[in-house]
Every structure is written in structure tokens, then in C-alpha cells.
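Next comes just one chain, in C-alpha cells: the form predicted alone.
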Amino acid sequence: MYSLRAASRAVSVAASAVKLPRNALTNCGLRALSSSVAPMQPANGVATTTTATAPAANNGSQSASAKVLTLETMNPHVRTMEYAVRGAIPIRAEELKAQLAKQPGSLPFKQITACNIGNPQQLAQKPITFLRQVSALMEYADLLSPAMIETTRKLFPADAIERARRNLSFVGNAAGAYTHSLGVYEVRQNVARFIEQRDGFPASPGHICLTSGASGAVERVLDMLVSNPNVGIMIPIPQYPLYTATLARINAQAVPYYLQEEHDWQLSMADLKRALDEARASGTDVRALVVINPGNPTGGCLLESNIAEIVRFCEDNHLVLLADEVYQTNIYTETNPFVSFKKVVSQLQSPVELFSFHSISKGMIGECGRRGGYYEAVNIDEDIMAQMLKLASVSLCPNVQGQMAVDIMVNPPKPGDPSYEQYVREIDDIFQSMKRRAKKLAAAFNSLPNMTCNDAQGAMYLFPRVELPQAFIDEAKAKGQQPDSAYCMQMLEATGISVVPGSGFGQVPGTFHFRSTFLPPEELFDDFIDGFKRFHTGLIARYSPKI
């Protein structure tokens, strides 16, 4: 297993490739804004970067017996690349959840509560029914044969057995075969017929890619749009990690803008302004704008006004625009509902280049695991189509289950079909109870002492910011620890609640927050809160001046 100290080691020789202190990497709240790059700090407290040497090659007079690969020889961009979502806190984690397995009671807690990442299964949400019933019959088609359709339909509603075979019937038959490396193309027809109902706007499926997951999507246009080291792409801080990392991977400049925090996490198009001024003025070339709405970390869902804003700033400035939308069936206010950016590009007729993201990991589908996903292209010059679909092909083709429950996902079972009112409650019961979730932590982060919390609007996180006592802050800084990672780190150890410091996501310089899931199965959530209250308060009153 991955160790916790392998992870120290990482970072200390990523440090020590761009000539920084060991916990440097961390130091300005942006985790890996470009390959091999050394922070300075301007006035705004962002990190700029500049080049770095990189190791020595090898040249031959190492021992026969040395390793040819290591952490000094590897590819230096992915060494400096850092995702906090899966880094070294839940990597002790697993290491605890081992220790628990071989010598329970070993350890102040029961069991390992992993709020560090949106895995709603990991967590007992109950999967849909609908869409594993047709897996299974996908998966083993000797079901749907003569010789057992009568057993299958006393097992497996008629829509269910319907949807297998029209599915199979996409794929010759055969779930274990290649597809169209864009994806199945009627998957892709109900895609594009999704869109257009929930827009009201066409959408095509030639401009549709099913993807292995939205990360997956991301990834690829990234990978179009960086074509030397200048390129940079504006990120929201705080930013899902996803964006940083891959930043790191292809080499290329992050151009951070801050979000609002006192104003619900909406988007400040004066800051949006500074960024791209700033950066342009220091010759980065900026060619695109991420926008993650509903936010992750954060929670907010933008207001339509405000997307209307950002579709004209790309307009203005000549930015392609990066839709991130995996949430947006995740909205638990009726003051800021889900509006595509899609939507808004269409009623404005803007020519803004656009690529929306979707995904069957999120929302009340949680399918995680399957990895299924997709990207919308809208405005795209047909040249880049076509490289985009090179590009795809080098992968061969998304998983064919993801593809499948991608449709699922966009094509559910209609009024009057046998499971449609099964399909319908299990939905409305995982959405309600994340509400309800949702609204609980946050009141109870919102009772403690030096927190605070914005309600979550929409996704499946809260982003609360802790006031830590100098004394912590003082502490964990002599041991060259952050100390949003060192107070996340406590925690995992007395409560075995996993979570992922602000650092991670980045934050305003001089604030601290972690990000929470509020996944916890609703019947052990009390349980849940009452750990979490018992370390914060232990830990700020153990830390506050004695008065």
C-alpha cells in the first residue's frame, strides 16, 4: 500500500526539484499551478511561477543495480502534480482502516468516515434500481435468451428487460466490445434530446462525446487547448484539484480568481477582471475560463445574471469557456436553480466557445465507480472537432456500462412504464435526505466556536472556515506543516473522520478551511456530529489563550 511516508517523500523531492522548502508547495493555497515552478509572491498573495531545473539525465555510470526510474528521473511535471482529494490524509486513512481490520479497538473510533471525496456509494447511498437491473441483463445476456426469458421476467420488470436489449441491441449485442470512440451514438441522441429539454435550446450528437467519467472530459480539453508552457487557464479559488493537477501534468499556467465567500460564493466579475489583467500583463497567454457551477468545494450555485456575465466576459476577452456542471441536479435552494451555461449562451446567441461537463458520479446516480460522463461542444471550429475525436480514439472508447448508465441518467423510465414510480421514489428519497444532511452540518458547523459556514446551494459539499488559535497556527508551522492539513489531520486521527484542508483547494491567503461531504448515512449522522463537535471544541479550547 501507498504509504503516508512514500507521500512525505514525494513531496519533499518535489520541493527539492524546484529549489523550495519542503512544505513550500502548499504554502500559497494553490497546490501544483504548473509543472516544475517555483511560487513568488506578488502583491495579491498568488503564486506566479517560473522554470525550474530539472534532474540530471541519466548518464550511464549509475551502478547495473540502481533503478532506472525513480522519483528524481521521472517526468518532473507529474512529480509537482498534487491531488489533495486522495493525498495524504485520506492515505493515512487507509492505513487506520487497516490497523481497525487487525486489531479492533485498537483506535478511539469504529470506523473510517471518508467526507474527503463525493462517493456517495462508499458512504451506503442505496444504488437505483432501474439502472443496475438493466446492467445485469447487459452483463449477462444468456437472461434475455428463450431458453430463460420466462425465469428473467419473474425477476426483472418488462422495461427493464426492454431497455437490455435495445441497449445490447446498440452494441451488436456484445457489452464487452469497443464502441464508436465518441460513444454510442444513440446514447449520444439521448443526450443531445436531454439538453434540449432541460434548455429549450437543439443540441446535436455529433457535438456530444461520452467520456469515462467528466474528469476524463476535462482532461481532454485541457489537452487541446495548452500548446506550450505560456497557455494559461483562469480557476476558481477555491478550485476541485482536478484542474491544478492537470495544469501541473501538461505544463501549463493556472490564473487564479477568488470567489466571494461573504456573498454566498458567487462570482466577483471585478475579481475575474484583475486575474485575466494581471496575467495577460505578465505575458501569459489566457485562452480559457473554468467555471464549476455548482461549486466544488463550495456549495454556491450562480445566479442566472451572473452566468449572463461571465458568458460576455469570455465573449470580450476571447476565452473559451469551461462549463463544469456535474451537480446540477444537486440544488437544494429555490433562490439559485440550475441554469446551463448552455442556456444562457443560446439566448444570448454568443459566439463564446463552450464546453459543458456532465456526469453520472454525482446527483442522485452516484455511480462513481462506472465511470461514465460527457462533454457538449458548442461553438467549436469543426477543425478542432475532428482532432477532438483523434484524440478520443487514442483511448479507443469510454467503458461500455458508463456509456449505459449515462443514458439511464439522461433517458429514465417515463410515466406509465412499470418502474418509473420506483425509479421516481428512490430519486426524491436520496435528494431529500442529502437536503436534509446538507442543512444539519451546516447548522452544526455553524454552532461551534471560530467557524463559520455558508448553507450549501447545491453539490454535496460544505467548505467551512475555521478561526485557528495562534498557538495552533504557531505550532503546526514549526513543524512545517500547513495548519488547515495539520487541524484535518487531528481530526482524521480522533474521530477517524476523513476530510481535505482548504489548502488543497486553495483559499484566500491567511484563511483556513477544509472541505466536508455530507454523504454519512442520515441514521449515523448524529453519531458523525457529535465527533466532529468534540474535536473542534477540544482542540480550540486546548489552544486559546487561558483567560
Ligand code: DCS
Given for the second form:
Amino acid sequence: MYSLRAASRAVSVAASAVKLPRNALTNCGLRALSSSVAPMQPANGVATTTTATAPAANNGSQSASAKVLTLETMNPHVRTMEYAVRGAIPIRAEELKAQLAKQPGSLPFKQITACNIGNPQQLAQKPITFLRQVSALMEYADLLSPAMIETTRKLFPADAIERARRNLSFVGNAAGAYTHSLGVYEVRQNVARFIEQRDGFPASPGHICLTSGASGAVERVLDMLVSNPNVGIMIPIPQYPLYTATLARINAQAVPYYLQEEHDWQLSMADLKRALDEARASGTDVRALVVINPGNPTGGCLLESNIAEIVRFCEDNHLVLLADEVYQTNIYTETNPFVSFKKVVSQLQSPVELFSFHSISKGMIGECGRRGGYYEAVNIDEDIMAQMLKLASVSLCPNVQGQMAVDIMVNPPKPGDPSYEQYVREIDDIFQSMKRRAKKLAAAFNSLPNMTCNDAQGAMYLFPRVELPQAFIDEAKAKGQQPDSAYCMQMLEATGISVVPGSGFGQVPGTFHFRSTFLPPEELFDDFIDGFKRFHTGLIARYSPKI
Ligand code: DCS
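Requested next: the structure of the form predicted in complex with the ligand (the form predicted alone having been shown above).
Next comes the full complex, and the chain you just saw is listed first.
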């Protein structure tokens, strides 16, 4: 079994054993976050020596008990990968959670507050009723049979019943069967209509591919782009570590550009140019630019004028544009409304090759575990589209319930439908609550000594900057720990709050951040903030020079 301790060990070994793709990344503080806080430990209770297991039949010259698959023999690119969102701190949080379950009262807090991941339903966000009604009916289609339909009508609104019937007809009345590898055609048609209505420009189902979450979509596009280890992909710093992890796994170069913390994490064209020029001058074959808008972990939302500059930049510099737009409905600012890259590319009639990504995990839908998402391919060569279909077909199809949730996200109940009002109310309640929580947490962070935080214009996270006292930094370094990781680990041990150190996303060297979601339930928010404040002010007081 894959124990927590083994997982923790894997993270720390990965972190300490290998380098990230290019030194540039270590220059932006994106490196081993976990080795510093989860030093390799013997696995208690787990047989670690091969003598403990029965020797396998082996006619080779190796010792009979030697494993074929070891840290030394495994794929080094997988070993290199790091993914801090589920790194050493969340792994320790799982251990503490298990301890609390076994021995309540044994820790200075009552529960673990998982602010390390944008996983709203884990923190008690209610699922959207219509989505679950349709899913339930599709899962147990007997409820739609003549024998049961009268009872079903008493429990489900007519439009949910109708939608389930229609969606089942798209999949041959078999929700458990494989679909087309690009996803159900009718769902892709609805995605195309949604994009057309959002942007005012045509979209085609033939250019849409449904995927198991946006993660699958991003990985597939990166797989297509990277043909040799010298290929570079420009990524923002700070970034969502799916990008660095995937680039490490497929052995490509991450070319970092910096977002500007002092300007609400906006993207600087000057820094894009600097990063591209430097990478190309050093021989890297830079092929694509990733933009995350709204930003993770920053929450920054790009202005339309900036998006247009980015499109022109890609055109001028022969770069494919990857627009990660999974937070497109999580926008809390009036000044920076969401504008899609597809819209701007269409407005400019740009020939730039664009992939844009969306997901059911975010927004107000929050159905992370259903694994639904899509990408739209714009201006992509038809031969490449055929290759992408082949690539998709190897994984057979994205999971069906994820596809159906995409369908509801892009084609929700309409005015006049029985479920319309409830749907709109549920979405709006979640949205307003997220907006309040975003403001409240940023205000709390900004009220504290040694801490500054930009408001979240969008997404689900805050990325505050912490001025760690020199004595704390020195102490962490003396123990071989990264200071931001040590800070986050101490926060977890003192409060049960699990966040991710800034080094997991990348940050300007010498600065320290952490990422926290603002997803804890509103009724627990004051306690959550109080716990954090006590921890932070206590730590700052303990380590600051006494005057
Ligand atoms: N892109 C961005 C910017 C994300 O933040 C995430 C998930 C994804 C893609 C992938 O999402 P799905 O595969 O679920 O569609 N964000 C992770 C995070 O930082 N917290 O939660 C998950």
C-alpha cells in the first residue's frame, strides 16, 4: 500500500535528488520545497529491507530479493517532478487528520483546514442541485423507466428528467460506455455555442476536445509541443505547478517570466520579452507561452489591452499560446472583467495558434472530482488536429459524468425552465460568498505585521507575502529547510491550517509567500482567521529583534 509516509518520502527524495529542467527555475525560487521540511525518515512499520520479503524466483545474477523498480532505476523525469499543491505539507496534514480521528483532543486544534487546494466541496461547498439531479438520473436510469417514472416525477423537476433522458440518448443510453475520444459530439456542440455566446465569434465542435479535467487537456497539448529536451515553454512565475511538473516529466525546459506583485500581479510585456530573448539567446527552442488568467496562485485578472499585446507578442515571436482560463467565472473585480484569449484572437483576426482550457472544477460548479474539462484549438493545423485525435484515442475517452457536467456548465437551465431560479440562486450565493471571503481574508492578512497581500481579482487564492524575521530564516536554513516551507509547516502544526509555500509556485528570490484558498465555510471563517492571526503574530514576535 502507498502509505502517507512513503508518499512523504517520495516527495522528499524527488525534491532532493534532482534538478528542475533549467537553472532559471531555481533562480526564481522554484525548487525542492519538501526536502527541507520532510527529511527522509525510516518508514515505521513498513518493511524497508528486502530481506523481509520472500525471495522471488530469479535466475539472473542480481540478488534474488533486489527490486527491479527502484528510485535509481525509475524514470528520472517522474522522480524530478514536484507538485506542491499535494506536497509535504498536505501529506503531513493527512497524518494529523488521522491522529485527530484516533485521539481527539491530542492536538492544539480540532480539525484540519485544507486551504492548500482549490477543492470547494471538500470544504462543504454545496453541489449545484440541477447538476446532481441530472447525474443521479443518468447513473440510475431505471428511475426513468415506465415502472418508476411517476415516483421519479415527484422527486425530480421536469427539466432534470428531460435533460437526463436527452443526455442518455447522446451516449446510446449507456452512461457506463466509452464515448468518442474527443467527447460526446452534442456536448461539444454545446461548448461551441457557449463560446460563441461568451465571445461573439464562431466556434466549432470539431475544434473542441473534452478531457478529464483541464489537467488532461494541458498535458495533452504539452505532449504535442515538446519534441526534444531543448524545447522551452514560457510559464508565469508564480505559476500553477501542473506546468512545471508536466514539463519536468516530459523532459522539456520551463522558461519563466515574472508577474508583477507590486501591480496586482499583472503581466509585464518587458519581462516576457526579456525571458524570451534570454532563453533564445542561450539556444532554447521556445515554442509556446502559457498564460493563466485569472491567475493561480495570484488571483490577477488581465486587462483586454494586455491580452491583445500578448497575442501580438506570440504572433511576432512565433509562439503557440496556451490560455488557461479555468477561473473565468471567478472574477471579483469590476475593473478587470474576464475577456477570453479566443475573443481577442478573433477580434484581431490573428493567425496565432491558440489552445484555451476550461474546467468544471472551478467557477461555482466546483465539481473537481468528476474530472471534466475541455480545450478549444484555434488556428491549429489540420494535420495536428488529426494527431491530437489519435493521442486522445489512446486514452479512449474522458469520463462520462465529467462530460455531462461540462454540458450543464455550458448549457444551464434557461429562464422559464423549472430549475432556472434555483440554479441561478445557488450559483450567485456561492459567488457572493466567495467574493466576501476573498475580501475578508485579504483584509485580515493586510492587518498583520510583516505581511502584505494583493486582493484577489479572481480565482480562489490569495498569495500573501511574508517578511520573515532574519532569525527565523537563519534557523530554517541551519536545519536545511526552506524558510517559507518551515513557516507553513509550523502553521499547520500550530493551527491545523494547510497552505502551500510560495516556493511551490516560484517567487522572486529572497521573497517568501504562501498560497491559501479562501474556501473555508463562511461560518467558520472568523475562527480560521483568528487561528492564523495568533500563529503569525506569535511567530513574528518570537523571532523579531527585541528593542
Ligand atoms: N489550471 C489551473 C490554473 C488550475 O488551477 C487547475 C487546478 C487546473 C488547471 C486543473 O484543474 P482540473 O484538472 O481539475 O480541471 N488547480 C489546482 C489547485 O491549484 N488547487 O486545486 C487544484
